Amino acid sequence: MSAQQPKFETQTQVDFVVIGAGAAGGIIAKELSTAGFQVVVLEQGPYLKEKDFDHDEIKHFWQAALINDWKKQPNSFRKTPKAKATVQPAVMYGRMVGGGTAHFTANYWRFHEIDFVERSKLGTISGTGFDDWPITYAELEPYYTKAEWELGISGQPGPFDPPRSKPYPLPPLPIKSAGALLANGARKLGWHPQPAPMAILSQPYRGRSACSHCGFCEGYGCEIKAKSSTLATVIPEAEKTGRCEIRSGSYVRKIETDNAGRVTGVIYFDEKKTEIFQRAKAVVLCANGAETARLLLISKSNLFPNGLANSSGVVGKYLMFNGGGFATGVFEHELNEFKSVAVTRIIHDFYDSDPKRGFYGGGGLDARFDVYPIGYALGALPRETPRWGADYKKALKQYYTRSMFTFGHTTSLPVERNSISLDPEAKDSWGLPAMRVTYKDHPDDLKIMKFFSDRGMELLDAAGATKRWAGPVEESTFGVHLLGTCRMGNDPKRSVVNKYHRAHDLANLFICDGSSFVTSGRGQPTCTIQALAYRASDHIIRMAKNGEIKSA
């Protein structure tokens, strides 16, 4: 706890609790304290500080050092609604304060105006539930260029970028081999290269430091705050207003209502598995798009049998990952890409769903080496590679510092059967029903997924790769962008929130996270997350000034 923070009494009606203090959780927690509001933020994780932040491969990708911990919260996972769910790990999510921006790769693209209007634009698909938003990128714009400015945003403007009110507040970060490469064969190819827009400062920013391009990025808190996390940037402005108390360790269990539906306060677990009841005028949900349906489902009562805010039945569908369309090529010369940030240089050429390739999906293509020393010993070689001995050394100092990968971020459709449940046998540390999550892509997420590592094979071939291979497309069995299980929507019997992330059910409960995606996107989804956030934010500050959000 710092300094700033005060200390409310749990039975101190505040005057709402964020759960979650992550990409979202984070800027609505500043932006209701900075206007006047007594907030209390419960975070399931610890609070680390950038101190506490080191470069151990195994801490971070083998023992879930700033990830949820499935021997804890186990998920269960099946293809369709009729299998059995079998135990194994399906979502990951960042479990800390500053939840997943302390870790991401820090890709930061807005969405295009047509992500907001595709279905008006291509029509229905059949057995999906494709829709419009209810807002447009127009009404999104001031939020997305308030994120930028106040997190801090390194990029430059690209010929496909939707309008923009405001440039950038920062140049993009230096270029990188793999950077130069995807730029040189996307031209000869007649593609158009720009900067990579990411939440990484390559200058100092309000008192942070620029990237020292360390190369311990993805995957790992940053120890100097060039990282735009929320951990670095928003939450403390919240603590500094003494208004904001940040409780980590804090493990929701039930949203608590009364008889006549209104929502007041949290049930929540300590950091000794003590339950604990929070009182609040209002509830703000922002666990991330697996956690937060999870949490409704788990909160029912005898007045909401099927889960808080499920009327519609809709909580927990229409669940969406984003794909992935892969391809690796080898050089002649050092890349040493192990350096720096991930990203340097996008392509959106393919952004949009093009009728002529026979399928929906769009996306963008990256060029990157996100992969460190074990991670890539174990695993990233070619098949054909020796797994010991004498060449297998040879291979690994051949490649590691010659290789890159081209990273395709593809659309996922929604699809009702794709969801997050209830476990009905296993259970988390906590005793409460596990995540059971069902998904199976469809065909058309598994077309364009193709159709990228197919460019990326092009773009290695006219980069002058000597070497190079395509990743399997696969089916996906675990998700990292979770999105789309408490979809926006004017119409209650189809949608969880109102176009201002009010329950369609509760007028004092709101809910802002990746859930609220009625579409996917193109595999960026923390930028829109953000301004979606600050929007929220903004509408929430009106309605309770108003007097319009009643409390119990």
Second form
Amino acid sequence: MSAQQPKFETQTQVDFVVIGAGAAGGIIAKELSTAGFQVVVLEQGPYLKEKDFDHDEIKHFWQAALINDWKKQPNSFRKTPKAKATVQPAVMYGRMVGGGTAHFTANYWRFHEIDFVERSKLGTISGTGFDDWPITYAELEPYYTKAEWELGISGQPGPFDPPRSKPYPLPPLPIKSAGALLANGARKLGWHPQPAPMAILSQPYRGRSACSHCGFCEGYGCEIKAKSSTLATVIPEAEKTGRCEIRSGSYVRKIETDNAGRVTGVIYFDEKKTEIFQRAKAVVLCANGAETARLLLISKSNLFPNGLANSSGVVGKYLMFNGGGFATGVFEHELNEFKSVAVTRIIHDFYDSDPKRGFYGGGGLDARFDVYPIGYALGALPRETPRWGADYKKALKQYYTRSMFTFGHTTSLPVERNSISLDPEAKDSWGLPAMRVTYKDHPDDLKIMKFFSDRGMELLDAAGATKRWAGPVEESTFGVHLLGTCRMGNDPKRSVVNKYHRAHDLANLFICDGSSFVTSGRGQPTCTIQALAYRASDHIIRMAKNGEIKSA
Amino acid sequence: MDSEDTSRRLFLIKSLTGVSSAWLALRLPEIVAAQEHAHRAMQSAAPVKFEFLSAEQAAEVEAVAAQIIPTDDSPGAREARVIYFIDRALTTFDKDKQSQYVKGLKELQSKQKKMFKNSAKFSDLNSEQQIKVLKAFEKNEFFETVRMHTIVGFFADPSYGGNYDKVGWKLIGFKDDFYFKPPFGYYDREYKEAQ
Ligand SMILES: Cc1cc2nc3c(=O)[nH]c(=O)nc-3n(C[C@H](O)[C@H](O)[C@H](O)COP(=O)(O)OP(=O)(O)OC[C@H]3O[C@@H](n4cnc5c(N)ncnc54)[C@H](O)[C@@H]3O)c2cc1C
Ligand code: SF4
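What's the form predicted together with the partner chain like, now that we've got the form predicted alone?
Below: every chain and molecule of the assembly, starting with the one above.
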């Protein structure tokens, strides 16, 4: 905890409680406290600092050091509402101050203009809730720019980029071999490679160090604050105001309301599992597209029997993961993809949906080899490799430095039955209902994954791979992008929050994180989540100053 | 971490990342703490006593591990001291696999005795014979666990007791340096030169 942090009494009615210190929550805490409001941020995970981070693959990939722990907070999964869900890991997110931005890969793509108005352009898609957003790209543009400049993004616009009011604050990071091979291959095919926009500093910026290319990046926390997480950027700014308390180890179990249907505060477990009630004038829920929906459903009461903010019945529904279309290639010389950041070049030639393909979908393509030694030896060798013995060892030696994946990041359609709900049996270590995930990709989602796997194979060929193979295209059973479960919209019957992220049903409850998405975009949601968070903050501040937030 | 090493690293971080001295002075303790962790990990623990396995069990498990990642012109599971990793895993984060090891070793022995009548122990067989036994045994759940443990121990941070002297990382060409400088590989160098 920093010296400047205030310590609010739980009986004090603070101006705002923010639930979740992640991509969105960190920004909202900073904006509200800077505007003069008292803010308590409740984050279930620990408050780790740079000195706590290390390069231990076992801890990070096997023991959930920075992510949700499925032993303590189990998930259950089923493909369709008729099936019985089995307990298995189904969602993954950063569980710490900083949320997913501490360990994420840091790809930082803006949405394009089309992402907000796709239904108007393409028409409805039967069996889905495919819809326009209640806001346009133009409305969000100033907030994209604000996010890029406040957090520190390195990049350079490409030919398909949407219009921008300001350049990137920092030049692109140095190209790596996978990026060079992608660029060479793409040019041969007539495609248009561009530097990847990354939430990582290519040069020192606002008192933080530039990337030292250590390579323990995706899945790890950055020890030198070069990754532009909310932990390294806005959260310290919020603390500096002297009006924001970050209360880590605080697991919110209910948003409390009074008989008039106003939020009064939240109940949470502290680290000793003691229940505490924190009063607040208003609550901003930023617990990500999975936990936000779960908490609203758990927070049901006599007045709100279907869960909070759920008169529409839409809370938890239209969950979207984004898809992936993969291929792997091996090259003659060393790429050494284990160094530096994961991604340096991308392709957006296939971003838009194209009726000629015969199905809905689009995406972006990158190249990387984002496996650490243990993960590589267990699962990323060419398929025909023996599983042990002299030839296994030979393959280990040959491929690590010479391999790359192509990774297509693709659309997921909003399908009502794909959802977060409460498991009727399984409980977490605090006795709360476990999260149940129901998910089956729309047929078009699988087709666009295959499309990108095919483009990856072409690219590897053009780049001169000596060996290449396509990744399997399979139905998703696990999500890291958790989107759409409290969608925004103008119609209270079909959406959970309005265009200012206020819950249709409660005047002093705001919801802003991945759950607000109406459509999935093409992977890399965090840039848009954070632009939304800046925009939501502006409107929440406006409403609070005008006395429009009617608190209990 | 000795001070010469620290200052050399800090100098390099500074020159590579353009960090100002003021910034470094402010963050020095944090960086040193991070670096010390990495450094401790580098000096793999000297062979310690086994805590779970008996010496005899350890010899059997090590013989299996040494077939999974054999020693040839470069070090294998044996030189990486994977057996110490396994013993430690069985007393810490993989405690629940203890009974599988005890039962599995017995099953391995009966398989080996069936195939090579006069043999007492798996580790007594010559390499060819061992491979024959393991080929007949590789569907066994215990074999899968030893395979997994061997691979993880071979490539885990050396502070876990295996990957001694980073032999696993050296085999595949992985380096855990705190900083790298472009060009990182062959193709980005070529790309830059072409421009
Ligand atoms: C390995 C990995 C790589 C990724 N790479 C990228 C990438 O390159 N680009 C990209 O755009 N996205 C990436 N993502 C996704 C990205 O991390 C998320 O989209 C983003 O962090 C979501 O932001 P959010 O604000 O919705 O929620 P989060 O950042 O998840 O924040 C939610 C916070 O709320 C806390 N919380 C939840 N429930 C409670 C509760 N009941 N009480 C108290 N606190 C609670 C959580 O612990 C968490 O800290 C990646 C994700 C993973 C797992
Ligand atoms: S690669 Fe760069 S941004 Fe990523 S963790 Fe290492 S120093 Fe930080």
